Amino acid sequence: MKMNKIIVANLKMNILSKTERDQYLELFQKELAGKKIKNCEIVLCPPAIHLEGFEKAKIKKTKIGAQNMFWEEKGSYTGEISPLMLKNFGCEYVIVGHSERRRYFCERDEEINFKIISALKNRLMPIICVGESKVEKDSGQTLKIISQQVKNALEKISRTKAENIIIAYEPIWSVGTDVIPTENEIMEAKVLIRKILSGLFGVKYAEKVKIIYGGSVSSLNVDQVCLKPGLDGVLVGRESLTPHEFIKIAEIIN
């Protein structure tokens, strides 16, 4: 059975006020109105402070996700957000292990693994980001880094959970730039990830895991980074802040 594609909007630390949020949601609904996007799941991941506002907006044809979470369900963890909180405020997805979390907050593979286990336990679908830096790429370590990150992220994960997992190949050297990998580079990463998944879960279950691309995605390059390499969708950063562009990306993939 063919899986629907998935288009994820990572709004990062943007939308600074209620007014901005309302304007964004109004514009997004206008852009989406009348569009026949039947073969794609659209997921909006706003800053946590806006989750309730996005849930109340109830935009048709969209789901809500979070940009991060802690692995404990409740307790004395000042400043953190639990999977139960996310679930209770309408989230169905959560981004885990984004390169910016690894870079600025020193998140380790072990912590990312804890988050994935907790997300699955609480019926949240983790969007797991993996990818290499420019230094790692230039030194020929791309395959090694991706392999390490995927295996560590999925440690102690049962194969029965495979259909609830999304892997986002997100080369760090492409995030926030206009430099994107070639079609062959993305295909190589996809084949490697699928091979690792097959080793962990078996071929039957590995095929249920969606593999998507993230890193400077736009309507101009989505064919190269998603459609031609045969990926299952995209994780969109900068362009998700412009509803017209984001919906255009969704239409092309659809």
The other form holds:
Amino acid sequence: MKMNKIIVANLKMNILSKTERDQYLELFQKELAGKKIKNCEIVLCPPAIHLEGFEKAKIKKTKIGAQNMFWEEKGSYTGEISPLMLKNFGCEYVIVGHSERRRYFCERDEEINFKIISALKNRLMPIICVGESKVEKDSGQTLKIISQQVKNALEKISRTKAENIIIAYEPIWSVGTDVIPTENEIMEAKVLIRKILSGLFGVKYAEKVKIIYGGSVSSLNVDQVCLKPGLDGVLVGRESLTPHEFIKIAEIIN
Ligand code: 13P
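Okay, that was the form predicted on its own. Show me the form predicted in complex with ligand 13P next.
Time for the whole complex; same chain goes first.
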């Protein structure tokens, strides 16, 4: 089975004004024009306040995603954003369980699981982030951590949802550091994740889940972190703030 690759831009808490947003979108459109990126899905995940602006820009061949959501659909939850809102504002994807949310907002596996269940129920594709810290890596716990996080994230989720799930292996020590894992380390993580998925969903359904890599991805290393280990795409942080660089990554993967 041949799946389209997926290139996700996590713009994080950047793009500080409407003017900056419009400049970004204009540049993005300009950079994308005339490029033949047929075998990739491009997903832009701006801060929630810009979702409407990104949606209105209707950039061809790109989809919109959110960086986070709450699991309840509506009600007295001050400051939260519901999956229904995301859907109604044109989102098709949502990043869930990013290490920055686990770290700064104390998100735990249980809450991440609630969010994934709710996203799927509301027809949003969750991009589930898993990965170990430097301390965990150095003490040989990488595979244990990945295994726990994947299993906990997917608890009570039916295998019929497999094709709507994306797992991003994003080692915390690689986020924002320009240090990347070896091809072998990524292969190992991929094989483990696929094995866990097979245990949960059965081999046939497990293969439908996309596994991507995140952490210091650039056009210079995309071969090592995605193509060589045979992953289904990448989750890009800093380099997504420069449309030229981001689209270069998409072109290489394509
Ligand atoms: P960087 O690409 O800036 O390391 O960020 C990765 C990331 O956190 C994407 O979700």
